[in-house]
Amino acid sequence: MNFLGKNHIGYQASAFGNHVFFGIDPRNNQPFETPFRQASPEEVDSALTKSQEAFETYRLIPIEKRVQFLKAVSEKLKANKEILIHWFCAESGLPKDRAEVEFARSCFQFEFYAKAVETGYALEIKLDPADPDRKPNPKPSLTKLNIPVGPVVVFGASNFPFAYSTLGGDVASALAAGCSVIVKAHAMHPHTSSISAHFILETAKEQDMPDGILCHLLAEDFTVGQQLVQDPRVKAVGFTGSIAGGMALQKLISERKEPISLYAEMGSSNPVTVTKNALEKRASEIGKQISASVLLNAGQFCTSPGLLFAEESANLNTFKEELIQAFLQSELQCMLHPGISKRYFERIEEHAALVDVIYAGKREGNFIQPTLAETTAANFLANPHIQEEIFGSYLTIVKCSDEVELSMCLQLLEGQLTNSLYAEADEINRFLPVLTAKSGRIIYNGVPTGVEVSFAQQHGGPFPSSLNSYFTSVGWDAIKRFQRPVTFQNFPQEFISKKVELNENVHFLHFLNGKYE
């Protein structure tokens, strides 16, 4: 693998930069042996040029070829699963079963977004036929459909070396939209990302895709990302990470002459609300579900639950004891990187000044157990910072004296990716108005971890959980982030059919005689 340590400028491996960094094994904090060269400003510029040229070709390729390419990527990945799984585990410290799940999801996403294009869903074709006899003015024919916006920059995420990085949904959905993609790889998993890029590019070459359809740039600091998002050739940006990181990118983008969209998924504490009735009837079951969700892969998910609201009762005390026992008996789990564990330890020390820690999880190097804290509703209302995300296995219980106090706490919440509600059926409507106002997905009698890749999924919520709550980073609608609509007026139907070049199973939305059909 002579490409390891180098940048991918389309089909060309490149390593002219002077800045060298190494991947780190989080289990022992030791560097791997391969030096990786950060992309130089000249290499970034070359990638931008190549990406722009590739886009002009790729956007005109028949959609059937685009679909075929996406499906071929999935097959290529499956054929090279072993090496990808190896480096995923080596660079993240995550267990193999997690790698298997995330790998399967990444392969599925390429197939899933191919289907969204193949069926016509992603194009959103709307036909409104002409009526030349309409009085007093003839009516023109109108056909509206989505087209790709241009080269897209995607920032790899630290906590998902597959599903939100080089093999992730942002890359797959941007390619499905018809855009070329430049990936700024995450420095925490450079082997995984580089090998992933190699297999996508190998597939692209086999499928006769244009050189530059994917560029893959390595970087340890912020300079490469800054150069990318401020370049006028870039037309959209996908990002998954912290609020600070997302807002820094937004600031850079706001300095551009031409505004573009930053689709940033940022911080979320994913609150869980448990009613008194639910605790009375199902305390043990709820405790098992929530503790398992907090424990999952050391809580390193954007949907890991970090807050729990409940009314004070004897059942709540029993419930807390169950959580403590589950955390106490859990094995220590490795965090993704020494930088992430350092920040986790800093955050829990800051948080301890505002809350009561009732179980302090063990720590050994980058390995942790969950920590459980509690506070009163009055303290939560007086210190809104308590709700800020702690990335890792950490849960804070907010004790409310009654439902009025509980409602006040929920009203104080900032925007979240998810809100979970454990309640009886006749209690749902009391909570829905505030929960829908605060989040993009609401889970009833379940936990927020586990984001189904579905055409009905919404993964994005009000600020600061994401920058644009109208869009999702998961599901078919994720493709819309990298498209814009165009209407063709008075064009012959043959032109539209040729432009789209889809099969007879494509779905069109017709408007006839004042009605959709």
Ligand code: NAP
The other form holds:
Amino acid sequence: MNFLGKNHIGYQASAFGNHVFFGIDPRNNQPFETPFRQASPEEVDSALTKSQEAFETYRLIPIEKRVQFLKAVSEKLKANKEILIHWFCAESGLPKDRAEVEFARSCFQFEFYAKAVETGYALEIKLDPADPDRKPNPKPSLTKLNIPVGPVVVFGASNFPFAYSTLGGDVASALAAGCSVIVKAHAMHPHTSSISAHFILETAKEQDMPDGILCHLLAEDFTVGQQLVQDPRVKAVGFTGSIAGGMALQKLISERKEPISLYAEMGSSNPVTVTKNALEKRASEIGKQISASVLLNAGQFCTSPGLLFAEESANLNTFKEELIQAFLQSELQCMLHPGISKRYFERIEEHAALVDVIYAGKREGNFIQPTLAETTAANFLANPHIQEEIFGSYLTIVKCSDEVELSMCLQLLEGQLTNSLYAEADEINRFLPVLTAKSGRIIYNGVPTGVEVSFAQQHGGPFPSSLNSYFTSVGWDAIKRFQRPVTFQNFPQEFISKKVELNENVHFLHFLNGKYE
Ligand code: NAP
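Structure of the form predicted together with this ligand, given the form predicted on its own:
Let's see the whole complex now, leading with the same chain.
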């Protein structure tokens, strides 16, 4: 592991920067041994050059080789699972069962996105044949398909050391799109990220992929990320993180001469609405589901539920009591990093000035129990920023006097990744219009945690949960973020007719990418 502590400028390990930082074990706040050297501005520049050169080669490589490479990455990861899981747990404090789930998801994503390309789905080929006899003017033949945009920068998130980091969906979908990728590793899990990059690069070498198809840059401060997004060689950015981080990057990007897309998946409070009828019939069952979701991995999910709207009733009181008991009896869980727990405690303090805390979770170092707060709808309506995300296990119940007040609260919500609705079937229509307007995904009688990687998934909601709600960061459509459509008009029929089967398709694409064989 002599690459540990160094940047990966393509296949080259590099460590010329002056700034050094260490990974931290959040269970005891002790730094790990290896010093990690932040990429210098010159190293960032070299990575950009290599990435651009690699893109020019990678985009011309036959599709089946790209597919084979993505599948091989998954196999390589599976063969090296142990060390990856070890560092995932050591650097994040997350339990092994969670690491296993995230690992399986990450391997699956590489295979799944390979399939999206292999089946032709991601290319979205549309054929409109010519009609030379059309009157009054002949119709040209048109073929439309997606091509890769160019080098992509990916920012990893602290809370998914695999699935939204170097092994994550943004990297897998950008590579599937045919783009080279520069990862700005998250400073909170440098071992996990560096080892992940090493295995992707090892596979790339074995598969004869161009040097620079992946670069992996270490950084503890924001300068590396800022240099990357402002560089004209970068053609798209994938970001998963806080609203503040996403907005800061957007500001920098807007100063570029050439505008590019920043696909920022940011925070969300994932409100849960529980109707009076649902509470009357299933208070206990709903209470168990909600408390388990709030508790999951100390609430460090973009889909963790942070707000709950319900009408006041005796059943709501019983429901609250159930939540308090579940939180009280829960084991303390480690947060990802001292920086994350510090921010969590600060946010709770700020929030306490606006709401009533009815169960204050215990704390020991970075270990926490959930906190439960409540407030009235009137207070929520007067202080809408109560809805802002608190990252970590924290739930605020908003008590509404009736359904009219509840609807007013929902109208006031900002855009969310998800909204959940616990209701009887004949009540759905009363809530659906407002929930649809506010969310990327709506869950009926269920909790928001758990994002299925599926071709039908939408992970990305209206602002501020995402910067661009037209796109998703999970599922086959994630690839579209890193492609752009091109129409080819009046190309000779022999190229068009070769498109019926995939292998023939590949020849066609070769031609369209400027290299006819
Ligand atoms: P973060 O602090 O915003 O960091 C994300 C990345 O952005 C890091 O690489 C960070 O660099 C970089 N960054 C942040 N601010 C920057 C700036 N001003 N300039 C340049 N780079 C900047 O977020 P996090 O703590 O990793 O993740 C927690 C947040 O992510 C939560 O709000 C959670 O809800 C959200 N999240 C959203 C999704 C989703 O799919 N929507 C998924 C997971 C998490 P450093 O490493 O140098 O700090």
